[in-house]
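One chain is shown next in structure tokens, namely the form predicted on its own.
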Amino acid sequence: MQHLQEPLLELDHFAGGIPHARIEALRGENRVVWEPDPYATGGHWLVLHQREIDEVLTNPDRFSSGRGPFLEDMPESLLNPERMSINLMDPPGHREYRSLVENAFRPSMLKEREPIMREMARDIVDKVIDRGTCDFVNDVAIHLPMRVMFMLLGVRPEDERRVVDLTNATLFGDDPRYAKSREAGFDAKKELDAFGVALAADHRANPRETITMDVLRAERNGEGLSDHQFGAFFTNLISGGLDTTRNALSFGLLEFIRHPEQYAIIQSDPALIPGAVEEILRFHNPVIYLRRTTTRAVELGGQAIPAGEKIICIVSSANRDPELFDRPDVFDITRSAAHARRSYRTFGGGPHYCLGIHQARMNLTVMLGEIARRFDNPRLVVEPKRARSMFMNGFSEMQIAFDKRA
């Protein structure tokens, strides 16, 4: 069995961002490789090429989501079938749950809410435009996905800050700014589930037209969801809807600060913004890895892997593979958007392919359009502060300055 002497997945290796050079070297030498694991029990298998990543993600019978998305196994209390999040489910249960909300994220529904989103984007920029400076992550980037998800799910304004804090703690359990430990992150996940339970009860007592109400009215096999089942469902939707888009937009602006000539292109021709969004999503994947667990002995990339092993798909390895992309380490918004969408794996694949993919793209397109229309000469005040994580790729803070566009 091939294995690495120095593991890739250590927090210090991600302190400056995804270590692309190390991943490139690993990809050149291995398709699949085992490494020891100081953060959880034993070790795990790194999957580095698109072909094997696709094999893992599209075959849930062999590669299960049931032990959770993180390197560390989820606590048993979070694996209770009555309270299990959709991202821990395999088909057919996953398919049944996913169908409850798919309609809300179809392109036709997005077109209906696009005018509201554009209004939200204007308001978000209005709040910072006369200051000339802001913390882009927390003053701008998080707000559109937050407002959209809270509107759709019926979260009351007085609860918004708490939900954001719990979501950050859940996803950034290794960052002391958000949680004391990964165990504290799992506790935050329990609290977020409990908030979802209370949200369901609130909707039953005070019905209103939201996705939450639609899900509670729907039936699976003749039965509706319990409040506890909805609680786990809520956590998955809110976690997928907030931090990933916040981080992608922050990285996007950072690249435009580094490449002002490309920023000038989208300012002069807003029709190019959707293509720019695809390059942002390729170049800076917000989720660093996707985990599965083998259900039986398998062969993957020439390696014999026993049942019960952790399989870690390194998303950025596929996104920057020179066999898939010309000059993969160059940020270039003029790339073919269609080719990027087909080839990157930022949104995963298989039955767990991102439910909110169209919403995420529209969030980024709308917000980036508003920024390009109203910010001139965006620039860093200081280097951004990275979130401490090897699961989520993002910033905790990014202080910028800009000129108000005439």
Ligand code: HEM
Contents of the next structure:
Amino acid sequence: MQHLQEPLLELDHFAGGIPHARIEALRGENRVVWEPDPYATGGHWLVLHQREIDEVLTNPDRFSSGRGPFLEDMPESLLNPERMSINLMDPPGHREYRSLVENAFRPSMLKEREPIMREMARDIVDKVIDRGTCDFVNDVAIHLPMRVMFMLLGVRPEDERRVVDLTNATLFGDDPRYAKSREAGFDAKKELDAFGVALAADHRANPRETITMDVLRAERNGEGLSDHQFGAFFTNLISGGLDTTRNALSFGLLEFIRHPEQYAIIQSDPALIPGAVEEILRFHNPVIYLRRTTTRAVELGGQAIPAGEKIICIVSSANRDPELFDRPDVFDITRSAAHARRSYRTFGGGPHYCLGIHQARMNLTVMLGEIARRFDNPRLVVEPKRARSMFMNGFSEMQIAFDKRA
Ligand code: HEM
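Could you drop in the structure for the form predicted together with the ligand? We only have the form predicted on its own so far.
Everything in the complex follows now, all chains and molecules, and the chain you saw is the first one.
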């Protein structure tokens, strides 16, 4: 069995961003390789090529989602079926559950949402445009995904701050700015679930036209979601949709600051923005890895892997594979968007592929369009601060300056 002495998945190795050079070297030498867990006994298998990543993601009978998305096993209290969230389910339960909730995110619903999203984007930029400086992550990038999600779900304005804080603690359990410990992060997830349960009860008592209401009304074979099941779905939407989109937009602006000539292209031809969004998502995947657990002994990439082992698909390894992308380490918005969509694994694959994929693309396209229309010459004031995580790829702060476009 091949075995790495120095693990890739170590928080410090991600302190300066995804270690692409190390991943490239690993991918050159291995398809699948075992390394010890940095913070526990035992270990996990890194999956480095698109072919095996797809095999893992599309075969839930062999590669289960049931032990959760993180390298660390989730505590039993969060794996209890009543709290079960969609991303921890396997078929056939997953298929049934997903059919109850996916209607709200189909592309035709998005068309209806677009005008209000454009209005929100204008308002978000209005709030910073005369200042000439801002913390792009917290003053701009988080706001559109947050406002859209809260509007869709019917979260009341007085609760918004608390939901954002709990989401950050859930996703950034390794970053002391957001959570005291990984356990505190799991506790925050329980609180978010409880918030979702209360939101469902509030909607049943005071019905209003939101996605929450649509999901609560949906039925399959005469059965719908309980308030507890909705609570877990709420956490899933919020934790899946806010920080990922915020980070993708922040990375996008950072690349345009580094490549002003490409910024000039989207300023002069906004029709190129959807393609630019695909390149941002290829170049900087916000979710670093996707975890599954083997349900039985399997063979993967030439390795014999026993049952019960952790399988870790390294998304950026596929996204920057020279066999899939020409000059993969070059940011280039003129690449084929269709090829990027087919080939990157930023939104996962198989039955769990991102439910909010169209919403995410629209958030990014609308927001980037508004920025390109209103900001000239964006620049960094200081180097952005990275969030401490080896699961989520992003920033906690990015101070920028810009000129108001005439
Ligand atoms: C750039 C933004 C986003 C990225 C990079 C992203 C990425 C992902 C990935 C990689 C998965 C698969 C996880 C796995 O296989 O274990 C996923 C699932 C999911 N995403 Fe997203 N996501 C984004 C935005 C959103 C948005 C805006 C929403 C909600 C509107 C959302 C809701 C979900 C949900 C509910 C799942 C679970 C689906 C399932 O398990 O069947 N995501 N996302």
